[in-house]
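What follows is a single chain, given as structure tokens, in the form predicted on its own.
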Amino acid sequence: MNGSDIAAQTPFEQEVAQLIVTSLNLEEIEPANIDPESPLFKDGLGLDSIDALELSLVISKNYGFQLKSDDSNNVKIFSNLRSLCQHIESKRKK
């Protein structure tokens, strides 16, 4: 995947991206690099369960807000770093 293949990050998911890469320990990959609409986990950046887990504590502590994970969305929520950034957006403290 070249850079063009990417689409534009708006700051916000920037923001997100490198806290993922950040919290997870992915020195491999560049948060300018995720694309916002590749999914995060399986074929995407490869997330498992556990990084789901640690992400949510990650999100909760940063943005003042719970991710609960018996949430119905999860799978949506989750689903790319567009999605993710909508909904940490919608619930967070201002």
The other form holds:
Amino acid sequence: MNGSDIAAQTPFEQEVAQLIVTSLNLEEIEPANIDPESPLFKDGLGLDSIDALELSLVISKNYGFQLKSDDSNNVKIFSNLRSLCQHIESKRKK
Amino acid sequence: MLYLIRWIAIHLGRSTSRLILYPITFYFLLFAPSARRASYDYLCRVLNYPVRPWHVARHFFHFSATILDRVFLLTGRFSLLDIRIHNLDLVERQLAEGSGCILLGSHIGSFEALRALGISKYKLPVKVVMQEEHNETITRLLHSLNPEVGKSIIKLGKPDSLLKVHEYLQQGYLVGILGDRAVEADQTIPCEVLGEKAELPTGPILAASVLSVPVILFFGIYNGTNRYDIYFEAFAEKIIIEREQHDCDMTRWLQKYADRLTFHARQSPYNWFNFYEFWDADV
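Could you switch over to the form predicted together with the partner chain, since the one displayed so far is the form predicted on its own?
So here's everything in the complex, that chain up top.
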């Protein structure tokens, strides 16, 4: 991954990127190198449904709210780091 | 064709409609060469006597019979079938505690015997995890017979599929997963099934460990004529997969599951419904 041509991460995106890498044990990925606008699942970072579950458990622990499966925006929420962060910021209870 | 079979099953009763199992078996024998090869290969592994064409026919006959019986199961005609449940107390204890668990099954026997009976007769809170594209036509057709059972599907393949599983487990549901068949993108680990290496998907075990719920095995064995035996088996109170020794832990759990596959395959050889190259080719 080339660090120079990706969109810049906001401080909160840096925090969540770090959380993704630690909680999912993505040893070979540098949090700062996750492009906030490129896909998290499949083609992008290559996460799967189990990663999404682990991530949502960590998010509920750290930010005090549970991601819901019946949220029709889930495809969008999980689409990239930026939209995930925006969703967390709008829902977080801590 | 499928509609015709469904019509015959519903209107002519079980014994008459079972007559169509003979032409269906014959059809498979003639026109499904890859399934025929897979059946022959499997039977050579499991039977301790030479495999003849009529053994393959019997294998297809068993498979067709369980598909046909899904019509009777889904339309609630349980009295036509002699279904015996073994170790139901394992599941009842779980339900009494109000905490959900994973029912880990396989393509040995009929999962419908458990699902339809559980939902329609015993009113158990059951959901089944399934690949979206898996047998689309036949699934839709069968589900139209019983929308309540049809609604029990949780489709895989979306980022939030397992969030849904998590929510149902929190509500105390029993969530069924078939753990013996890997689809293309799945990660697998080689395990010994009937003494030789086969790739089993790591997903179900990994999911169970992340969800940290108990796992109970189930096998809905078809024992000929109208007899089904549903077996529940304790598997794990909690599956722990340590990050540092992921492969080692995973292999241990998957092999434990594989051993039960081997046991039931030997016990009821004609219930094996994985009609494709299941074993690693290069062994």
